[in-house]
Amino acid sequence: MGEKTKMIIRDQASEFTKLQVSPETAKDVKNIAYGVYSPLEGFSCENDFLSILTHSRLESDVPWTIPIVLDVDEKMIRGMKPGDEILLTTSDGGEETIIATMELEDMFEYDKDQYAESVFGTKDTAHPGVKKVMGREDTLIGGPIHLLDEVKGPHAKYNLKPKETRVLFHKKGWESVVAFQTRNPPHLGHEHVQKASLTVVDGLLINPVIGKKKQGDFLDTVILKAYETLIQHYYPKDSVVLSTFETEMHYAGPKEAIHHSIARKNLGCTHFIVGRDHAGVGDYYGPFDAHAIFEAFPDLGIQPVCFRSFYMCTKCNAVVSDKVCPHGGGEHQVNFKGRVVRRMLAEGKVPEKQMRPEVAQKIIEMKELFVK
C-alpha cells in the first residue's frame, strides 16, 4: 500500500468501522504484514481455522498449528458484509493509532472447547492458553490486512524483520543458521545447547519472545540484558545475532514448537533448537512431546535440533546429558531448576553451577525481574 493511499485512508477514517485491538493482536498484525507469519495474509477465515484445528494445516495443506484469530463483539460488525473494510486501531495512553486496514472476508462463530482441545490438548481453564480462549468473544472475523502504521515497543531496535535478518545472514556469509527460542535469561544448559548447535551451522540467532507472558516470568528487559552480557563475554565475535520475536506466549507445548519453527524459517533460519518441554506450562505436556510432533511435519522446511535434558555433572565437571554422562541421578548431578534460579536471583545471589557470574550480576543489578 502506497503512502498516498495511506494518507487518504487516515483522512477518511471517520467513514470506516473501527475496531480497537489489544497490544498482543497488534503484534499479530505486524507479524502478518512483515512475513513472520508467512504465508498468512490476514486473520484466519473459517475454512483455514477449522483446517488448522482438525489437520494442523492450512486449507492449502501448508503446516500451521495455532490459528491467528481476531475475536469481536458481534455488535461491532452487525450490518457489515464480506468486502467491507475495517480500520484496526490501538490505544496507547488514550491516543488512538490506526495500525492497519482489514478487508472483512469472513465472520463466524466457533467451538471454544474444540479450539482449546486441538491447540492445547486440554480444556482445563487453569492452563493460561485455555483461559484466554474461553475468555474470547464468541465471533471471529477473518480477512487480509494491510499495515498502515507500526506500533513500536520499548525494544524495537532488536526487532528485526525477515527481510532484515535474511540480508544480515547473507552479509555474514551464513548459509546455515540455527534459531534458539527463549522466554528466560540464559543458564549454562541453554548456553550448552546453543554452542553445541553452533558447531554444525554457520551462525546462531538468539530470538527471545517479547510480549505478554504469565505472572512470574522474567521481564523482557531482563532477558535481553542477560543475553547481551552472555554474548559479550562468552561467544566468538560475529557468531550470534540477537533479535526479538514480538508475540505472546500461548504455552501450547508441541503445537507451539511447530508455530515457533515456522516463524524462524521465515526469518531465514535453516535449523531450530527444540529443548525439553518446549513452550510448556505445568504438567500438561510430556518432556519430549515437542520433539515427537516434528515427525508429523516432514515438509516443514526447517530442521529441528532436538536436545534432551541437560545438567551439570560435578564429576565430569561439565554440562552433560544422560547420553554422554554415566553419573546422572546421583550425588554428582546438579539440575538446572528455574524456580531455584529465580529465587536466588531475587535474593541477590549468584546461582553457582547454574549461570555465568557476569550474567547473574547483570540481572541482580536490575530493580524488577518478574512479570507481576
The other form holds:
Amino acid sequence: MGEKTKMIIRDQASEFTKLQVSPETAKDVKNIAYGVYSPLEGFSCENDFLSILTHSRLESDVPWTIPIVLDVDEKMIRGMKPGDEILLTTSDGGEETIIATMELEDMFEYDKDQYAESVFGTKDTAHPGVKKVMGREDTLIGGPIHLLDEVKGPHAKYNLKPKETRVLFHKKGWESVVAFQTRNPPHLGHEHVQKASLTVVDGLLINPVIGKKKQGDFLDTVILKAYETLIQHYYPKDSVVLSTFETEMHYAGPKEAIHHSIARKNLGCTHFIVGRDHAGVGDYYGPFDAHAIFEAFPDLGIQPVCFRSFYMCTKCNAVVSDKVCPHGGGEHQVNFKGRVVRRMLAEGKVPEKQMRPEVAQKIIEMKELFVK
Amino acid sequence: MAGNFKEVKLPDSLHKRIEKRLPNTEFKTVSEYVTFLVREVLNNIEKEEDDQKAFTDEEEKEIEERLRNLGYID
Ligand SMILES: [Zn+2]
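I would like to compare: after the form predicted alone, may I see the structure of the form predicted together with the partner chain?
Below, the chain from earlier opens the complete complex, with every other chain and molecule after it.
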C-alpha cells in the first residue's frame, strides 16, 4: 500500500468501523504483513481454519498447524458484509494507534473444543493455550490485512523482517542457516546444541520469542542481554545473528514446533533445532512428540535438527548428547536444570557448570528477571 | 470430520510396485505413500522457483543500509 493511500485512510478513519486488537494480535498483524507467516495474507477464513484443524494444512495444501485468528464480539460487526473494510487499532496502555486495514472476507462461529483438541491435543483448561482459546469471543473474522503503521516495542531493533534476514544471510555468504528458538537465557546445554548444529551449517540465527508469556518466565530483556553477552564472549561474530520472533507462546508442543519452523523458513533459514518437549508445558506432550510430527511434513521446506538430550558428562569432561557419550544415565551424567539455574540467578548466585559466568553475572546485575 | 479427497489414477504396475514397498514403510495405504512423495517433490520444485525471486538492487541496498544502521553489518 502506497504512502498516499495510507494517508487517505488515516484522514477518513472516522468513517471506518474500528476494531481494537490486543498487543499480541498486533504482533500477528506485523508477522502477516512482513511475511513471517507467509503465505498468509490475513487472518484465517473458515475454509483455511477448518483445513488447518483437520489436516494441519491450509486449503492450498501448504503445511500450517496453528490458525492465526481474529476473534470479535459479534456486536462489533453486526450489519457488516463481506467486502467491507475495517481498521485495526491497538493500544498498549497508551494512545490508540491505527495499525492496519482489513478486508472483511468471512465471519464465522467455531467449535472451541475442536480447536483445542486439534492444536493442543487436549480440552483441559488448565493448559494455558486452551484456557486462552476458551476465553475468546465466539466469532472469528477472516480476510487480508494491509499494514499502515507498526507499534514498535522496546526491542524493535532486534526484530528483523524476513527480507532483512534474507539479505543479511546473503551478505554474510550463508547458504545454510540453522535457527534456534528459545524463551530462556542460555545455559551450557543450549550453547552445546547451537554449536553442534552450527558445525555443519554456515550460520546460526538465535531467534528468541518476544511477547506475552506465562508468569515466572524470564523477561525479554533478560534473554536478549544474556545472549548478547554469550555471543560477545563465546561465539565467532561472523557465524551468528541474534534477532527476535515477536509472538505469543501457545504452548502447543508438536503443532507449535511446526509453526515455529514455518516462521523460520520464511526468515530464510534452512534448518531448525527441535529439542526435548519443544514449546511444551506441564506433561501434555511426550518429550519427543515434537520430533515425530515432522515425518508428516515432507514439504515443510526446512529441515528439523532434532536433539534428544544433552548434559554434562563428568567422565568425558564435556557437554555432550546421548548420541556421542556412552556414559548417560549413570553417575557421570549431570543434567542441566532450568529450575535450579532460575533459582540461583534469582538469589544472585552464579550457577557454576550450568551457565557461563559472564552470562550469569550479566543477569544477576539486572533488577527484574521474571514476568510477574 | 473426514477430510476431502479426490481420486487419481495410477498404472496398475506402479500401484503394485508401491504396494510391495508398503510393509517396509510407515504408510498404511498406497494413497498415503503417494501423497507424501508428491508433496516432497512439489516442495522441491516450488523451492527452486522461490529462490529465483530475488530482490531488486535498489531494494537490497535499502535493506543493507538499515542493517548497517542497526549494527548487523559493518
Ligand atoms: Zn561421557
